[in-house]
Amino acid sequence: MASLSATSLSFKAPSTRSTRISQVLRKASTFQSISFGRFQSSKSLRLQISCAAKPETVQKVSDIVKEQLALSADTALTSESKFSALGADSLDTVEIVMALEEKFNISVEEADAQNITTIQEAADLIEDLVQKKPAA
């Protein structure tokens, strides 16, 4: 198994095969995820990777879920709460991107908008959005 966090990659590979998971991940440019097939040990290995938006746009995103949902300020939540178990319905969620393309100055396609489900899955699109975005 792999993990990514921002700063650091574990890894755990039969040894006969980290040279060539090594020069899969140098080829490799963005990603979600990468399966690799069955090693002859016949266990199979799933690396995924993804790229944690900074914890301020997480706080950022947090904040205006609370508020459009109209949570309490001590509700707690992470970047992996998703907004259907916080009580969001469809309605709810388009609310909470129109309000993040506000804050952020972003335009949300509505392909990408369906497929936000949790405040990371959100503060990485902002993000990415952000960077893509032309300098004014």
Contents of the next structure:
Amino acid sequence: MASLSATSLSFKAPSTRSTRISQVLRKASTFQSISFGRFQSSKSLRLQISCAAKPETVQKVSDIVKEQLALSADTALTSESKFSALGADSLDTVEIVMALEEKFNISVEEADAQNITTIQEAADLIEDLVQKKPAA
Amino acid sequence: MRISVMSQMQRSFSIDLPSLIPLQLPSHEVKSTSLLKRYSQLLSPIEKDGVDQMRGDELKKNALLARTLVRTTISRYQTNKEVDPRSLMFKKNVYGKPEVDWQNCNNQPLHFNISHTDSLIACGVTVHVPVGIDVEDKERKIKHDVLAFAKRFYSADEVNVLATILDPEVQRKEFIKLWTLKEAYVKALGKGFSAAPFNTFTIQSMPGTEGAYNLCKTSEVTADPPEETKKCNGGWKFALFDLADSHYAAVCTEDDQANEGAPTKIIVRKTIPFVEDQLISERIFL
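Switching forms now, from the form predicted on its own to the form predicted in complex with its partner chain, please provide the structure.
Below: every chain and molecule of the assembly, starting with the one above.
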């Protein structure tokens, strides 16, 4: 089971997840048998890694970024697009985060807000927070 | 301590401590391709990559101008002979704040910080003390409701101050001024935004002064019920002023222990590297 985790974690994961990945690996090595019922975080982590932020989420984030930065509608944005490369300053980034909070009905910690640098990172954080919300 | 330097324009001027020299570069005034080419020759390969990463010609030009301004500004304030702006090396502190890497050429006590907007780039230089600078277009529109934004990110005291302003335009302007002051502080601190979340400190204007501000930090005292205490003693100095009539500029410097409480002299120059250099103002801030 531990080796299965290792292979699924070997492809590129978004940077925000890297600390949690190392925690899961450490947990795996200290226990002989791993029952997934006890490791809620590792089970959900594997699911999150195998499907990256949904394309719809990335699209919604892109739309909000375009609006905040007043980019033309045909500006080609990818998930790797960096806010700073698009001309966003810190005030723009904070406004983008506020717009994302409103759109997705989530609440972002200030430390996380300032650490978002790409569209992918924003989308991943959103899906993370949406998933953590108590079921309606 | 006084430092006399020769500028590139062959004028000499002296800088008294503690003082600060924001240089402003109006980016829309720089159009000549030969000049831009000359600027790009000053940049390191890493800086050139940084410029290339910017999406769009205007953003690329701004990034080029910013690096040019930093290099030419720092090199003109040397204590020894004139330094070739191309030879400067930069590094980042452990939190990512850019600094000069003096290598082994006797550690110069120069600190710098830069801020840019679409139409203006400002670089501040100080001697001995860390500095943070932030500039914003006075007319910048906030997409969200200003008070909602402040409630979300600013301190409770700052929200109260903004809430008492009835005119929405005046309120928006005060919001922007506060933003520049808070940004300048975090940049001067140099430890990243998580070291000083905006809602954990208040910047308030000092009554009876123009452009002088005070920093108050809120911290929770473990009591029952937990209380918030405010510490407004020094440590950091602030100045807020206009640039080119179109922008607000906020400057934050660490209060030098040797000169604690001493007034700050701020010299503002408008510059287009290799082309022009103009003294705009010299002001003392208490």
